[in-house]
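The chain below stands alone and is given as C-alpha cells, in the form predicted alone.
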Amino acid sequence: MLKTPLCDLLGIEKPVFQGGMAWIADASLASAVSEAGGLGIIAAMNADANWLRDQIHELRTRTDKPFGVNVMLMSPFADEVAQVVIDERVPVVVTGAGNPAKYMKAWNDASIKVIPVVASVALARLVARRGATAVVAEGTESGGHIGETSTMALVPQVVDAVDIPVVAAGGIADGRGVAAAFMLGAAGVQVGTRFLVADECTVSEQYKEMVLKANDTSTRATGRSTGHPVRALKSPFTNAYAKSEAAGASSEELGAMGTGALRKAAMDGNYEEGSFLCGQIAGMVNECQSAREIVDDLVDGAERVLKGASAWVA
C-alpha cells in the first residue's frame, strides 16, 4: 500500500489532498474524500462563519475521518473564518491566496495542522519559518488562481528549500503524475480538476460535461495585469474577460466583470457568464466516478508505476 509520513502526520490512509475549490468543496466532496482514505478540504471561499460552521457540522454527520478547511485569505471574511477553525477543531488548515503569517500562531496554539500552498520557494521558506506542518506546491498548470512556475520545476525547488513534507499540485489526474509526484520529492498530491467530476461534487452539471469534454487546450490564464492570474476553461465568460484585459481594461473593471461568474458556473451553469475554473490536466478527465474510485485510482496507479520503475534501471 502507497503510504507517505504525510499519511501518519495527519492521520490519514492515503497520500491524496482533494483541492479546497471556491463554491465546489463543500461538504459532501470532502466528507467523501475523507472516507474513501484522502483528506477532504471544505473550501471557505468568500463565505462567512455562519456558512462554514455549518457546513463542518454536516461534513462530521458523515464521517469522522480528518479533514481540512481551505481559507481564502482574500477573503473579507477571512478574520472571522481563521476563528471558526479554531473553535471548531478542524485538524487541518490548507490557506491559498496570500501569506496566512498572521494566522499561524493562532492556529499553531490551537494544535491545527497548516498546510499553505505556495507558487513560490520564497513563499515556502516563509511559512516554514512561521511553523506550517506543510506546504502544497502549486505548479500554474492547476484550475483557480495560479503562479508562474510549471509543477515539474516548482516542486523539487521547494523540496530542496524546506525541510517540511510538500505536497505536489497542478497537473495531476493518474498514477502516472502521483509516482512523478514523488520523485520530484513530494510526500503526498493535491488534485482538484478530476473531483470536479466526482459522484459526490454538487457542481452544476453544466460544469462538469465541459470538464469532461475538455482536451489539452481546453483552458486559458487570464488576469495577470490584475496580479491574480486565473486559470479556467474557455468560455464566452473568459473570452469576453480576456479581450477587456488586452483593451487596457483597469482592475477595477476587471474584478466586476469577474465577481459571482465562479458562482454562475459552479452553481447555475451559466455557460454565457460563468466562469468554470479548471486545470490543465482537463483532457485526461474522461468519466464519472466516486471520490473513492477516484482516490483509490490514483493511489494504485502510482503504485504500478513506481513497483515498474525498475525496468528503467540497468
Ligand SMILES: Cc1cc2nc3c(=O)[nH]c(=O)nc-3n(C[C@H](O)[C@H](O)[C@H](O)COP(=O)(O)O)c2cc1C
Given for the second form:
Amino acid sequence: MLKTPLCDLLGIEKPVFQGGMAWIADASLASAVSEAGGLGIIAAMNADANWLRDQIHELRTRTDKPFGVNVMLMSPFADEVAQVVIDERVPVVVTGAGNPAKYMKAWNDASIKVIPVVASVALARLVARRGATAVVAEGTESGGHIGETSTMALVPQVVDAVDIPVVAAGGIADGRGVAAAFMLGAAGVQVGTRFLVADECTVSEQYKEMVLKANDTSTRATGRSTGHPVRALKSPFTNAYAKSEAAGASSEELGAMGTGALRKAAMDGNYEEGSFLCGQIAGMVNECQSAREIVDDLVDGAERVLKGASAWVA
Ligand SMILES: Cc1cc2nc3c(=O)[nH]c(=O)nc-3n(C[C@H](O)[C@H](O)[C@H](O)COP(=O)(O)O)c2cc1C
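Next up, can you give the form predicted in complex with the named molecule of this protein, since the form predicted alone came first?
Next comes the full complex, and the chain you just saw is listed first.
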C-alpha cells in the first residue's frame, strides 16, 4: 500500500490531490476524489462566499472524507472566501496565485491545514516560516497559471529548502510520474489535467474531447509579458492572444482579452473564444474514467514502479 506521512497528516488514504481548477473543480469532482481516498479540492476561483458555501454543503452531502478548498489570492472575493473556510471548518486550504501570509494566522488559529502552491524555493521558504503545513511545488508543465521552473528541477530544490512535506505538481498523470515525484523527495502529488476527463468532472464535452485528442506539443504558454503566464491547449484564443502579445499589447489589453475565456471553455465549450487551460501531460490522457479509477491507477501504478525500481541496483 502506498502511504506517506502526508496521508496521516491530512487523514487521507492515498497521497493524491486533485488540483483546484477554476470553473471546473466543483463539489462533484472534489467529492468523488475524496471518496476515492485522495484529497478532492473545490476551486473557489473568483466566486463569492455564497457560491463557495453552497459547494461545500453540496460536497458534504456526498462525502464525509477530508477535502480542501483552493483559494485564489488574486480573487476580488479572497477576504470573504478566507472567512468562509474558517466558518465552515474546511480541513485543508490550498492557496494559488501568490503569498497567503495575510490569512495564515487566522487559518492556523482555526486549525486549518494550509498548503500553498509555490513555483519557487523563495516562496516555499517564506510560507514554511509562516506556518504552512505543506507546500505544493508546481512545475511549469502544469495547466493554468505557471512559473518558470520544471517539476523535475523544482521539487528536489524545494524539498531541500523546507522541513515540511512537499507535494509535487505538474506533468504527473500516471504511476510513473507519481513514483518519480517520490524519488525527488515529494510526499504526495497534485494532479489537474488528468482529472479534466474524469466522469464526475462537469467541464464541457468540447473541453474533454480536446484534452483526449491532445499530444505532447498541444499546449502553449502565453502571458509571459504580463508576469502571469498561463498554459492552455493551442486554440483560436491562444493564437489571437499570442499575436496581440507579440504586437506589444499592454497588460490591461491582454487582461481584458483573457477575462471570461476559461468560463467560455469550461461551461460553454466555445472553441473559438475559450481558453482551454491544460498541462503538457495531456498527450498521455487518453480515456475518460471515474475519479476512483484515476486515483487507483495513479497509486497502483506507482506501487508497481517503486517495487520494481530495486531491480536496477546490482
Ligand atoms: C483547467 C485548470 C485550471 C486550474 N485552475 C487553478 C486554480 O484555480 N487554482 C490553482 O491554484 N491552480 C489551478 N490549476 C493548477 C492545478 O491545481 C494543478 O496544480 C495542475 O493542474 C497540476 O499540473 P497538471 O495540469 O500537469 O496535472 C489549474 C489547472 C488546470 C488544468
